[in-house]
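Just the one chain here, laid out as structure tokens, in the form predicted on its own.
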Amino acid sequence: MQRTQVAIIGAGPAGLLLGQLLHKAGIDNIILEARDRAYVEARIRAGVLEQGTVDILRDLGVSERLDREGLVHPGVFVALNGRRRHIDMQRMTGKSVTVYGQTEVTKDLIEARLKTGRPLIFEAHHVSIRDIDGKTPRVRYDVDGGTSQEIVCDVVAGCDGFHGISRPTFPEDSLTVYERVYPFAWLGILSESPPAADELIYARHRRGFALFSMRSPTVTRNYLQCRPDEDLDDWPDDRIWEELRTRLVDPKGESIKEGRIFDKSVLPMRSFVLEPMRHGRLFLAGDAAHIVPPTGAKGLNLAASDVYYLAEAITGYYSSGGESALDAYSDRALSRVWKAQRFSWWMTSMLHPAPDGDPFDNRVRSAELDYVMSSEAAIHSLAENYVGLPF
């Protein structure tokens, strides 16, 4: 038997981040991960760091690598039919984005991780948790050669994503679920390919939204909408291509610089969140407790305000030795989490033509668009939510 303060289901960015924000404070905590490190190491997912996220890995020492490699954009584009309009974010709000890929923060803090000697064991099989409305509860797993083990401690915190093992753990009747799928998902490449631009463009066309974004001064990041059961094998290279240029008005290339494409994919569209965050001892972190759809750029950065929310409550916790810092968590993180999921969809439904709406529907969107880009009240908002609402 394992005895701990803090147990982390998961080391994806919430869990490590979390174990990094609990190690400075001096808090005991082991990260337990279902799957190998290769596979951590690999999942290709968000790109797009707000300040706040930023902050935090710089003021864990964190970021000498995306302090080098990070692609600091203080604008982004939005585009409707061709028109396109900058969005100077750094002038409107004295912030910007940082174009740094998940797999890349994930890699950074597996790294931090093993250098502060702290329990990280990968491939931790058949993962329990019990007792999670007592003052103890208890983490049960499987190691290789099906040898079992156990975790005592006093909080344990699930970041294991939406199809984890720790949202199933809270009782059915002490939730509940909101959620909207949307009729349309993201085709996704990654393709070796110079950005032909500086910044994203965010494109409304009447054949599907688009978005041009990148990885690196080498790789290039850019989605589609498409259908949500979409066979990849109907989109070769030349369609995608050709689409990209169409959608965002690129005939000559000036934006859309092909290249080989090593990655497709198609990213389902939803909206979910679970309220509330925390039952008992078990506090849910990141996509455990909700999902947005991937247009606000906000995914990994809820995570990452999640953890620190959830980090101070522990934190105040062992330093006060009562309970009122472990009960505001999930109120705390709730407030900011609905804020970015009202901008998530806001930017979804403005994007993106219904392939299911009216035809009043789609015009009011466009409409929607159209105003936001002739307004500067309309931009400054857009702007203030894009990069980070405070945490």
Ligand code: PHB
Given for the second form:
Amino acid sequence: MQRTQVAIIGAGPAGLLLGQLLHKAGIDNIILEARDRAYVEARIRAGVLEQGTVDILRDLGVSERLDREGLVHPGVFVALNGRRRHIDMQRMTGKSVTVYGQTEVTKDLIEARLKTGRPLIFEAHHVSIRDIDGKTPRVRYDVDGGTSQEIVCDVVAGCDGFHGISRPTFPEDSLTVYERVYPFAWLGILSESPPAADELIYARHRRGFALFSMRSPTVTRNYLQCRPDEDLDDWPDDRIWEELRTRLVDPKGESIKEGRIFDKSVLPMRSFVLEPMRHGRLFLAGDAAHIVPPTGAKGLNLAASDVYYLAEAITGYYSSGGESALDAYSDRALSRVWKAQRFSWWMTSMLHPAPDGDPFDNRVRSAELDYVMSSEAAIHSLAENYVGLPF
Ligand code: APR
Ligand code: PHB
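The block above covers the form predicted on its own; next, return the form predicted together with P-hydroxybenzoic acid (PHB).
Up next: the whole complex, starting with the chain shown before.
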């Protein structure tokens, strides 16, 4: 039997960040991860960090490579049927965003974790959580070879993503789920080509949404709206480039530089929130508790704000000995989660023509983008949310 203060399930950004925040506060913790290290480090996800997320990584001393390789973007573009508008976020809000792949954040956090010497257990199988209604919950898992281990702790942090076991551990009658599944998806590609614009371009086009993004001076990340059941075989490289050129049309023809495509995948889009984010001594953070559609680039940033609040709650609990800090966690986290949900849903609705959608809705959404592109007040609001609301 192992004893620790906090058992963290999942070594995605949420679990790893929480581990570092607790370590900094001198709180003992164990991280359990179902997959192996190579798998976790290779998982491709989004790549836009809010200033607040960068600040957390800096405070933790995990930003050396981020400060060197991260691409600071003071602005972003939105486009409607080929017409483009630049949003100078830096001028409007005093903040910028940093483009740095979540994959890289994960690698940096794993390296930092290993340096602390605190346990990070990969390939922990059949993880289960018990006794969350009492003050000493337990976490059981199997290691390779089949030996069972048990951790006794004060708090369990469920950071195991959308498909983890933490959320299903909540008694069903204790929670409310809010959900929306969208009738479209994104086809994401990575290519060996230099970014052809300095900043991201979010484009609504008659043929569907497209997003131009990047990972580094030599790697471009692009997305195209597609069907949720899209067959990748229907998307040979030529078709992808043609469609990107059409939807991201640029009068100077500069937004697209072709290159070898080395990854293609289809990303489903959903909005999902579970309330409350805590039952007894089990606290959820990140994708375990909520999913946003990727249009606002909020997924990783919400995981960061959740664990920031959760670390404060746990630190407060140990310093005061009372439950009030723990009791405040769910409401505090959800207040920010819902604002990011609203923004992600709004960006998604405004930027995607819904196939077979209500024609009136589609016109109104197109008009909404047209309005945003012509109104300082509206574009200011977009900028304020995009760079991230304060913690
Ligand atoms: N036991 C242990 N670990 C588990 C289990 C389990 N039963 N189930 C899942 N995991 C691990 C996954 O392998 C993964 O490494 O939990 C981790 C969860 O990580 P993420 O899915 O990355 O979720 P989170 O850390 O909340 O990060 C949110 O990731 O999904 C993106 O878009 C999302 O950017 C956002 C960010
Ligand atoms: C990405 O670069 O992967 C990316 C950027 C912006 C988004 C989503 C994904 O909104």
